[in-house]
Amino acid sequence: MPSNRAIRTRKDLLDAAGRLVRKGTTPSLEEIAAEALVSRATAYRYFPSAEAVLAEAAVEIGVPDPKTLFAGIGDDPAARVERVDTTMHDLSLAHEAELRLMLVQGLLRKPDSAVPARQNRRTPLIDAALEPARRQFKPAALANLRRALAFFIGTEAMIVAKDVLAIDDAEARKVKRWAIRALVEAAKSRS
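Requested model, single chain only, the form predicted alone:
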């Protein structure tokens, strides 16, 4: 399991790549490492190439801050999680090629690697979505809910809809909203 330090280092590399891209450059992995204040060798432990970190950085830039994401939406946990899903679904569609590449690279890593295979973007957003309603759930039900929701939110769900189920985008969104509502209600009933 990756350490907190490894997770932070990976995030620092993604943030550094984002800063350099926003300046209008296409940086090398060495330049990204220098911007992140890590060695070139460290950068290569986390990403096989500049293209890999830049592809993921493009996605990282698009993930909104929770305060912005939930502005004006209220405290209904299902509605808030649906907002997360819509955001992540749109982001997945906009960066489908980069995200598929990221998934391939993650699958090629050793499962027991001390270096994280990818950045966890969905769980912090799911946690922020559920925060105002957390007292509506028993702790165990809340823990199961946040994990179950992670199965339906993100790139993998979009790929299953397209590649496995062969359903169009509108149908995929409809099914995911149904699943989100069902999971939230199931978690409430166990509280």
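Follow the form predicted alone with the form predicted together with the DNA, if you could.
Just the single chain follows, nothing else.
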């Protein structure tokens, strides 16, 4: 079992990595060690590479659980999905640098790698958003809808908006709201 000191050292490294990334750099493990006030050798004892630190630091970004996320909102699926999108959008903005680096990790992983694939934090939230209105949708359409929404919600959507479309934040939110409404409506059974 790791000692208190070891736990603290590990945390210091993760915190230091977060600080450096937020500052806009892509730090080496040596720089992370210096920021954390530990020696280079110690840093290499805890993490094999700077990428490993960054990847783990990004995981720390908290996604709210469905319970609190949907508190005080009705059953309207579009409104609930929009709340998911707003939350994820805010998170993407607040941690853009870390998330970009995490995305890079996923993009470069070997196709046959034994390491676990990207974790998927958005699908559970999307499903929770649609759950109360499940009966309003045609089953086949619901299967399409929950996947289609994943293209608009999350880090990749931020990348498309900023790097490809080069639109500002308000515009991106507007486009996504419009699309979410359109997709949710399209999935509803004609009533």
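Superpose the two forms; the largest set of C-alphas matching within 1.5 Å is the rigid core. Residue numbers count along the first chain shown, from 1. Bear in mind that the values here come from a model prediction, so they are computed numbers and not experimental data.
Assignment of C-alpha atoms to the better-fitting of two rigid parts between these two forms places Glu185 together with Arg122.
Domain rotation between these two forms, with the chain taken as two rigid parts and C-alpha atoms superposed, amounts to 95 degrees for the smaller part. A C-alpha shift of 3.7 Å is found for Ala52 between these two forms, based on superposition of the rigid core. In the core-aligned comparison between these two forms, the Cα atom of Arg10 sits 17.5 Å away from its counterpart.
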